[in-house]
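The chain below stands alone and is given as structure tokens, in the form predicted on its own.
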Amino acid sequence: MSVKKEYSAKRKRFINNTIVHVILAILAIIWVFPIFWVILTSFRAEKGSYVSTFFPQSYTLDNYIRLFTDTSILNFPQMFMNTLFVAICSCILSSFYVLAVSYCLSRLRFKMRKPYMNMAMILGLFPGFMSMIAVYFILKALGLTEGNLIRLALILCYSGSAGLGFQIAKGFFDTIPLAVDEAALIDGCSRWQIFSKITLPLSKPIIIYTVLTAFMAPWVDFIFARVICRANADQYTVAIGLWRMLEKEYIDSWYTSFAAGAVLISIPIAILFLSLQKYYVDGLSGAVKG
């Protein structure tokens, strides 16, 4: 009789297991399809955006050209070399500040501790767009969105409010024992040697979840780079280049190789989540544990 109810619940989580693989297959192959779509349309030869087939019916390698060569109305090299630019600053500063204020809140006991967790959590709630033109007109007051002051304007918008986002570094920083500190307050070291040469040498996992983050948001964001640049064509990022590409005027003939852009964009976050991928799932367990 147990030989029979072991062969039947055997057979029940094999057929459970079965269900669950092949679903998770179909979600895969639904969440996989599209980006495969959009690689082949950034090889296809025919020009436009409507064609009677959904798959090419042939392939060429000048919609990648294209973008490097023909400046004349579209400059996707100066736009990605201003998204990269604003990206690394906005992400050194914005790391910076996430885990000075997670390693802070972390340790130290001040008055105003628990309300500024509170108010951060309640204003995180709210997407940031939501503040976009009164961020402008503070910027535009300021002198900041003509020329190449937009730049700094752009690095500004995404590294002020980042200390905001403490609670994922504060989690895993709560996961390092406190007499490591004591220990070294003991030794005659400042709070400042504590961060820098005890606390962050163990926090590796979360300095690479941090930066990884903060890298992503100036990169693939439009809304606020479209708000501050404007017209100013000269400081586009490569956000508010491909939403042109899509334009009446320009979407028959730079289709494929606003394909080709998305792909090419694609490329940098995909190395970085790939190669630091171990540490990025790390600072997230670490974070949840704590």
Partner chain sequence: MKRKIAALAAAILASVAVAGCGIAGDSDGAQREKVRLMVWSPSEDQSKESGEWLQTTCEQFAKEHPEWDITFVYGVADEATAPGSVKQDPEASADVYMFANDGLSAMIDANTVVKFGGKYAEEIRATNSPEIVESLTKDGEIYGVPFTTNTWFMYYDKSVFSEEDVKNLDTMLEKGVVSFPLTNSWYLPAFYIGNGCTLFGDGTQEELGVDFGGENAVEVTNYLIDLVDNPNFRVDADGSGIAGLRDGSISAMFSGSWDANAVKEALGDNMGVAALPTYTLNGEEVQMMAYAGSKAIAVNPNCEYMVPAVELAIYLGSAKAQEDHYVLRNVIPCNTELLAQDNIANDPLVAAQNRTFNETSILQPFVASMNNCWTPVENMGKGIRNKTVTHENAKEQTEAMNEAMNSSGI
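Got the form predicted on its own; could you also share the form predicted together with its partner chain?
Chain alone follows, minus partners and molecules.
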């Protein structure tokens, strides 16, 4: 009797697991499918944007080679370096802003604290590109819309509003016991020392989360780059370059290279995510446990 029961429970679990796994497998295929298709397209030897077969008839590396050698119309290597530079700089800057602001709002008590948080909340409801044209004219008034200064303008753009995106990091800092801070204060630490020597080392997951999102934003942004770069082709970022490859004059000859470009720009993000993913999950689930 009891043997039979055990058997049926096992069986039940097996069936459940099978169903769950099949469903997950189907979903995984659906999700991975477009990515797989882009990768396939990037290795496709036949030209053009439309093909009648899913799998390319022949494979080649030329699409990648072309991206880096044919700089006559679209200078991809330069765009890639521009984007990388802008993304790294604004990543460093905005991570610092976010962490510093979050720390202040979490630990310090000052008059403007509540009003500031409310204001940030309300401002956060508006999409950033609403202010796009205004931002452009402010940058122009500062003389940042010509030549190499455009890069600085882009960095400012991407990191400038970072102080408003403190919510998640603040939530994380709130979970670190205040007693740790107090102990440090008694031992004679300044606020800066508490922040840099105690809070930050305890907050690895959220730092990594912040860095990741701060890197992603400029890396994939199109609108601001487009508005600020205008006709300065030497300052274009990858997003603008990829967009241009799909214009009607270029699409036929550049389509496969477009796919190659798309694969290439996803590599840095993919590496970052893969190597940091375990912290990423921790970062969103809270800090000191127990």
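Throughout, rigid core stands for the largest set of C-alpha atoms superposing within 1.5 Å between the two forms. Positions refer to the first chain, counted from 1. Computed from a predicted structure; not experimentally measured.
- Core-superposed comparison between the two forms: the CA of Ile267 stays below a 2 Å shift.
- In the core-superposed comparison between the two forms, the C-alpha atom of Val51 has shifted by at least 2 angstroms.
- If you fit the rigid core between the two forms, you'll see the Cα of Ile26 move by 2 angstroms or more.
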